[in-house]
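Below, in structure tokens: the form predicted on its own, a single chain.
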Amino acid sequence: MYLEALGLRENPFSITSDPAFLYLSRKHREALSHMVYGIRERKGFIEITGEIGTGKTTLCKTLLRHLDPTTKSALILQPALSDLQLLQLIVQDFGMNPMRTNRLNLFNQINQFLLEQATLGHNIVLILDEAQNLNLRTLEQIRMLSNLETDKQKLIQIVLVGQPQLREKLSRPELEQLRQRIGVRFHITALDLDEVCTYIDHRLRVAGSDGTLEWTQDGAEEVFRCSKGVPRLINQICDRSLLACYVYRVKRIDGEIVRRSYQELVAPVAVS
């Protein structure tokens, strides 16, 4: 509702995972580099973790745009399914029809697919977002997928992306075999103050700002203080701040507007 009034073409602080708005902080660039390296070098398992709201899902979608044409990928955003359902979804995401309805046959179907792709010189990557929600049995099943290999190389690279609880889960004795196969690990941390300032400016520019909206330095510092550098919280606070500008009929966001907007976000809802 405030876009035209504030000189914007689209919402700069939507919480949806739109790669077009991705701001690659130093940590995000390092995470992306680790993922691309692990896939190209066929390291088998890659583990990427980060706190809630640090941009992991957006990073997964961005990764797909950095893969070369010979790399075929499947991205599973909500893997908290039964063993059988997950295998069926993997088969579907790789463009096959899961005609068979038991685990053994699905494994054979995936294996045949991987062998066919290997003969074409293709690399295969499976990306599992929110992997901290996978149960131990499903994680063990994922490990078994990594057994599909030739004498010279891994046929599939598996990227496990999740919250810090994923690291805790993978440290359990039952998953020792899987943990030993993780060739690349990286943890994404929150943005620092300079990155928050750049992040706000970046998203305003991508959203087509005509330059009439001013975000002051103390306004950006207040966003950093309230969000602690977590991108999802930054988006929520900034979106509410833009709404406040529209309501107050101003085009200047300072620390006071950000502070009020944050207080509105965290205020408890009164129950009558």
Ligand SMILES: Nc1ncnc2c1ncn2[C@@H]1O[C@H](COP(=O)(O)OP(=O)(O)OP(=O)(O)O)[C@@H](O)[C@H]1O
Contents of the next structure:
Amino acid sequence: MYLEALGLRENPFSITSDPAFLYLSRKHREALSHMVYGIRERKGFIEITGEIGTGKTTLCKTLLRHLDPTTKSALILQPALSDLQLLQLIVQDFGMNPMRTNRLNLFNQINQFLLEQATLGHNIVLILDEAQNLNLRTLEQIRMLSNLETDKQKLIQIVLVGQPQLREKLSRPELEQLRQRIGVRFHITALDLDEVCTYIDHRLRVAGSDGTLEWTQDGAEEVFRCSKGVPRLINQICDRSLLACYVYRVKRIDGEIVRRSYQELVAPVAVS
Ligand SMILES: Nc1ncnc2c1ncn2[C@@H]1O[C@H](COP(=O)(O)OP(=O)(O)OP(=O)(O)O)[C@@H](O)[C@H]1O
Ligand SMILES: [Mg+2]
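Now show the form predicted in complex with this ligand, given that the preceding structure was the form predicted on its own.
Every component of the complex follows; first up is the chain already shown.
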């Protein structure tokens, strides 16, 4: 109901990852280009890192829409599973039935699939989100998956996406072989002030804002200051600010409203 009062069709700052609200900042575009390039050029391993809430999962989902039709993909969003479960999930996501229940058989099933797809001229990509949670043994297992190649090219490209601890994990001596196979790396940083302003405008527009609501420059600057440009935090702060706007019966979001809303978020009971 409060959305209607503010001239909005839907919630502009939901923290779910709705592709309709996608805003590709320069960093997000660059990250996407690195992924697409690494896959197209068959670079083997691609490493994408970013702090919490900077848009990694959003990018993984966006990537799927940027692959050409001859590229078959599997996206694993929660790889903190056992080795066996992970292999089963990979098999399933590639559209097969993981009938076989031991590691070796599942491995063979994937290898067979890769060879079949190669004869059809298809490229294969496996995207593993939250890859910082993979243990060393699983990472080593994933490296072995990538061993299959013809004289000319790799049959599977593997995109490892994770928080900065992923980089630390990959620098462990036990993972030297995997590290040497990383052909593309990119680190996503937070949005700068201009991008935060555009991000807010973009989301309001997509949510059907009819102009009733005004988000001042000072309000956007305060969002930037409080969120440090991290999209999930931007959404939380902006969402709270919208609610405040409704409660105070105003149609203008300025620095003061954002500041108060942020304080309520970080210290819900300490606000006078
Ligand atoms: N490029 C973007 N365009 C629009 N919204 C975005 C974008 N990036 C992030 N968001 C918003 O921020 C939220 C957090 O993004 P996302 O879940 O992709 O971050 P993450 O880096 O995967 O976080 P975590 O480190 O917790 O896994 C998303 O649900 C979405 O609402
Ligand atoms: Mg994520």
